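One chain is shown next in structure tokens, namely the form predicted alone.
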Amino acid sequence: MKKIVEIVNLDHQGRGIGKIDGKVIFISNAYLGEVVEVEVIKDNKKYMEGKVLKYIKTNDNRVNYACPYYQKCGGCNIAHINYKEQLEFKKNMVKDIFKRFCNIEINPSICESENKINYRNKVTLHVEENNLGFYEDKTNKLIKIDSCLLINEILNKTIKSLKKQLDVKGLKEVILRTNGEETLAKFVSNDPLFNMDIVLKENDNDLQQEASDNLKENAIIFNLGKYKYAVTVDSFFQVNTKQAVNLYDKVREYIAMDKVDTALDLYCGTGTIAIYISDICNKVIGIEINKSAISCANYNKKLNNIDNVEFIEGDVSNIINNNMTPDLIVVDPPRSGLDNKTISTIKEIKPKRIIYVSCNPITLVRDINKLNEDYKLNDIELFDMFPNTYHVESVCLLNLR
């Protein structure tokens, strides 16, 4: 079914919103004010989804995003929107989510990313029949790629080298991460015997050299502010390195508002935040379930000559308890947010302040609602960690009522 639709708004994923016979339709790669001919690809009871066949009228600010895979691989969603309006879109999205689901009026500032493209230090590529690529949006169909506009140029060079040497038995996935000088590569095979992690020097084309089991040999060093971090290929670490510094500086700013004796850093990953705030807290305890990340965190503590940080491996919800007495808790959970047990224990502990770092505003407001009886939102700032996508990072300060 083909229809002419006027785009009257954008949803939280940056899709254009219009109506067909009174029913809402969501259309990817459609900009506010545009008139498009669409094909309806899904017709549910309450809404439709469509794809653009032809632009009858375009927004004057539409960007011609020079990526041959745009709107196929699903990595970029709003690259057709100019950057200034991307920032406004993200601010308005978060404002709307807080008002709609939390009944809180906010007017956050947003820190723009210095790099709009080539900002990602990590990429995961799927492999089929010696072809590298991304899955098409909402499918398992491989889109073969030669490069990606979002990732560091060093990674794009590595992809070109890899395409000539994909001879690992049963290879199904390649994960790459770079600090701009060295690149980590993880080859994931259907046969675990053929899995391997290697470190590539810049301009190194020897991809068959297996690294040792030593963490130092299987990690690369990132510099954030005055600190150094050893990171393995599959440990959590912010993908936009320069913007990560701005975000962690905001966390420091919130912490420095008052003296902190003991801070808990929940979901601490490789110890990034715990180490970054160690000089303004008497003691920091980081908790993380990922064994590889905890190994990195303990190594990073030594790397930076820090002795007031302790890292504990395990599930956050099982480790924190009401016998702990931190002044402050920092949480940086996965997109799923905090589980009910963790929230309940935090409310029993009653730290004076909570700093919530979030990559998902929906789960953020859900958790703020659950904490609302005991904690009031004092401040929030947004960080554009992922330009050309609808994703945005938030840092919130919550004070005990």
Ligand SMILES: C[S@@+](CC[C@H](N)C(=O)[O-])C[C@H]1O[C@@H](n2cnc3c(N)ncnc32)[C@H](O)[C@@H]1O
Second form
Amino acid sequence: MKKIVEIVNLDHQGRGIGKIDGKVIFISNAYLGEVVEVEVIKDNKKYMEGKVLKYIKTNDNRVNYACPYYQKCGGCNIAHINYKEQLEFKKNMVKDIFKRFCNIEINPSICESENKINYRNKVTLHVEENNLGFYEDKTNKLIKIDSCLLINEILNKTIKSLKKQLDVKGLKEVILRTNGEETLAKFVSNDPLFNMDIVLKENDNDLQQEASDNLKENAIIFNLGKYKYAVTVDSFFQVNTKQAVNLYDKVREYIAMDKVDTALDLYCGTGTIAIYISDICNKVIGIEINKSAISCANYNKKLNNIDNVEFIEGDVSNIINNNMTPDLIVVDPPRSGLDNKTISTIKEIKPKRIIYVSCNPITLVRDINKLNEDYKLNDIELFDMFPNTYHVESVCLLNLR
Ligand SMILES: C[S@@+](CC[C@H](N)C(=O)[O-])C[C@H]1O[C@@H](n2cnc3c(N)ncnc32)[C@H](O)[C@@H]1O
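With the form predicted alone already on screen, would you show the form predicted together with the named molecule?
Let's see the whole complex now, leading with the same chain.
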């Protein structure tokens, strides 16, 4: 069924919203004010989804994104909008979510990313029959790729040279992470016996390989501000290194607004935030569930000569308890946000301030609602960690009422 649709709004994933005979239709790669001819590809009771066949009228802020896999590989989704408009879209999206779900009016500033492309220090590629690629959005269909506009050029170079090495038995995934000089490669096989962690070092344009089980040699070092962080391929680390520094500076700025004796850094990863704020707190305790990340965190403490930080391995909800008396808690949970047990314990502990770093505004507002009786949102700033995608990071300061 072909129809002509005018785009009157955008959803939270940056898809254009229009109407056909009064029913809402969501259309990828269609921007505000545009008029498009679409094919209806899904027709549910409540809404439809459409695919653009032809642009009848385009928005002046539309740009040409030079990626052959755009709208196919499941990575970028708002790259057809110029960068300034991307930032406006993200700001309005978060404003709308706060208004709709929390009834809080906010007007946050958004920190732009210095790099709009080639900003990712990490990539996960799926492997099928010696082909490397990404999965199409919401499917397991492999879209073969030779390169990606979002990742660091070194990773693109590595992808090209990797093609010769794909005959590892049962290989299903290759994960690459680079600091610009060294690159970690993890080969994940259906048979764990064939899993491999390799450090690729650049040497006269040839890639030399080194494999080891030792943390020190299975990690690469990233510099954030004045600190150094060893990161393994299995540990969480922000993918946009330059923007991570801006985000952690904001966390520091919020913390420095008042004196802190003990801070908890919940979901601490490789100890990034705990170490970054160690000089403005008397003591910091970081909690993290991932073994590899906690080994990095303990290593990073020594690497930076820091002795007022302690790391505990385990599930945050089991480790924090109301015998702990921090005056400040930083939380940086995964997309699913905070669980109810953790929220109840935080409310019992009653720290004076909470700094909530979030990669998902929907779970962020859900948790702010749950904390609302005791905590008031004092400030929020957004960070564009992932240009050309609809994702956005928020940093919130919550004060005890
Ligand atoms: C968004 S990352 C933040 C890491 C760190 N703050 C940073 O900036 O690098 C979330 C981290 O939470 C960890 N995690 C997930 N669920 C957890 C849980 N229940 N308890 C403790 N850590 C958890 C993940 O392993 C991951 O390292």
